[in-house]
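Here we start with a single chain on its own, the form predicted on its own, put down as structure tokens.
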Amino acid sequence: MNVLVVNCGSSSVKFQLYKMPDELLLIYGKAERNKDGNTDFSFHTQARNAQNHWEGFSFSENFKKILDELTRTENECLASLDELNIAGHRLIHGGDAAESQGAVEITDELISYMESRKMLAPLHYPANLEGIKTMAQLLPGVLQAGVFDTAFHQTLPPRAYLYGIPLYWYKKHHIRRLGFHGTSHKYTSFRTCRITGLRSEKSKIVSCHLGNGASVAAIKNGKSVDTSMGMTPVEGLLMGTRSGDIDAGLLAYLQENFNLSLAKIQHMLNNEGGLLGLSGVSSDYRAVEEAALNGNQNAQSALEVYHYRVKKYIGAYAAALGGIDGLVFTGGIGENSPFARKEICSDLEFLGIRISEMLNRKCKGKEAVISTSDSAVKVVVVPANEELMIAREVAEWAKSKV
């Protein structure tokens, strides 16, 4: 069975082909839009790298460049588009539409419902629509699938997941916290297990997802027990461009006080908060990490808030656990900056958490243990790979599809 799955962002389509139940990867890449609006493309398969440029950036576009690679003789990928069986997507916000742990078929139901949540997850749910959209256009006798961030987090007790708002709001409309980053969560911490010797079934993980959008999930024997990421992607960390964990009554003091619009606010926790708005600098943690090392106090700052939001969450999640036996770090910052984890892990030793300064500085964007021999902590970092997570569930799923 061959499997395509697409992760589209706002500003970025990564795809990769597998031949499935063999998990073999066939071609990887990604279409990125770049600093000047135009889109850098490439890709590699066993047989060959490429990279192309072209003016502009579409999903449409995108689409039929990366359609036209898995065919091309020279790549070795697919005869034709007719051996393609599926089309797995990355889907943002599943709510009440996620309450399996699976992939779910694409529908038009599906995607009324998803145009109707827009407004919960403004960066991601428009991205998604358009994906599946240009993807049935080119391809309108291929199935789609998609694995919502939210469903594995969907094991998320009552405790976890109440607001404490009138319960109503709940058994009515579902209002509470769903989790966001799943796939990449569920990934990560069997990766760990498999890793360490650790038994999923008897273990208690601490996930540390962080990139542009971020979030710390608690394990406990496999299953999501806390996470967090709200009814929204913007609670918990501070982000990129999101502001993370804010008073919630300071939003009605702006909006009373300031004559900001909803959108406004909205707008402002999602597109102008997180590193880039405590540091004046940038939404790319490399960039304020740069001004920081320069001397930039607000980027210095902006650091600090970002490390001590993760290691808050770290040990919160300890305690929610009853202990912890693995952290593990991924995403791009996760994955490659020994500054972050080691600003993240300081003063933990009283959890058991010790890192080797020397694995640690080693250790950029690939699987690896970063703890001491003496930690009673195994703490490892492991490449996201979200969409071989996605791959496995939609052709379990498909199985009696296709």
Ligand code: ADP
The other form holds:
Amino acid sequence: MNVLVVNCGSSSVKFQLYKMPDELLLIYGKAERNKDGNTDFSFHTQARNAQNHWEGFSFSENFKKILDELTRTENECLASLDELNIAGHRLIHGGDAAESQGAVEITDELISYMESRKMLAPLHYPANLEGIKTMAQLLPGVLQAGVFDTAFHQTLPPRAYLYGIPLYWYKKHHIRRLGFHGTSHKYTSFRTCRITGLRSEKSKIVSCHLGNGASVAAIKNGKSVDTSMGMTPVEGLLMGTRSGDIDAGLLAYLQENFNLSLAKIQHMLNNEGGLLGLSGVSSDYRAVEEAALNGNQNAQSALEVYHYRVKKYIGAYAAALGGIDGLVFTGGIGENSPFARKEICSDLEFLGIRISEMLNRKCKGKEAVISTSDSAVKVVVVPANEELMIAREVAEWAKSKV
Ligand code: ADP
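Previous: the form predicted on its own; requested now: the form predicted together with ligand ADP:
Let's see the whole complex now, leading with the same chain.
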């Protein structure tokens, strides 16, 4: 069974083609909008690596070019598109439609539901929808399924998902905390057990996904029991451009005293806050780190806030889990920044967390244990692989359909 996994973001389309159940990666790559508004395209197969560029950035053109590469003879992937069985989409926000913890079929009903919820994830929903529509047009005979970022967090208990507002809003309108990055947290907690020998059904793992978007999840016996993002991805950690946790009372204060519309406030919380807002330098952790090293005090304090928030959530989730035996870092920052991991883990010895200076420094972008041999908590780094997890979920779902 051949599964094409696509992850459509506001400025990129990432794709991977897997032969399942062997989990053989036939081709992977991405089409990305560059700073001039044009597309940089790159892909890799067993046979070759290649790059290309074209003017503008549109989903239909990007997908056409991707499909061309799947069947190009010298790439040695597919003889024709008839060999493609399923397109598996990474979907951001399931809301009350994400009842399944695994993959869901993409139906007209699901598309209408997503259309009606666009404002809950303004950075992601429009791209998800365009990706689905374009793929359906280009590949009319291919099954379309998706895995919601919220699905893994369906196991949150009411004490973790209820907001402290009248229950009516939950009962009547499903206003509740949902959480995101679920596929990533599921994959990293699974890998953490594999690498460290922890038994999934008896484990207490805190997973830190630190990318442009960022969240922490508390995972007990393989199930998510709490997570830092809420009904929208704004809640929780400080992120690249999102504010993370903020006093809800501030919204009315800003609106009334500064004559700001809700749309403007929403834009500020999603696009102008986080590392970018505090540092005034960039939303990119590397750039902020460089500015901090060069003495920029705003950049230094932005990083302090960043690390402090993650540390606070680790402590909170150790309490929620009644202990912690695995701590995992993933996402661009979690995978690649020894500095971030060192700062976050500092002074957490009281929880049994001790990382090795040398192992931490050596680990960049690869799977590794970075805790000392006497650390009670196994601390690991696991590169994110949401695409493989989606391929697994979609292939499982499709067994009965193909
Ligand atoms: P997304 O959430 O868009 O998938 P990524 O997971 O790719 O984002 O993470 C992007 C973040 O990772 C950026 O802030 C970037 O600066 C950071 N990052 C990437 N490589 C490094 C590195 N070597 N050191 C520190 N931060 C890094």
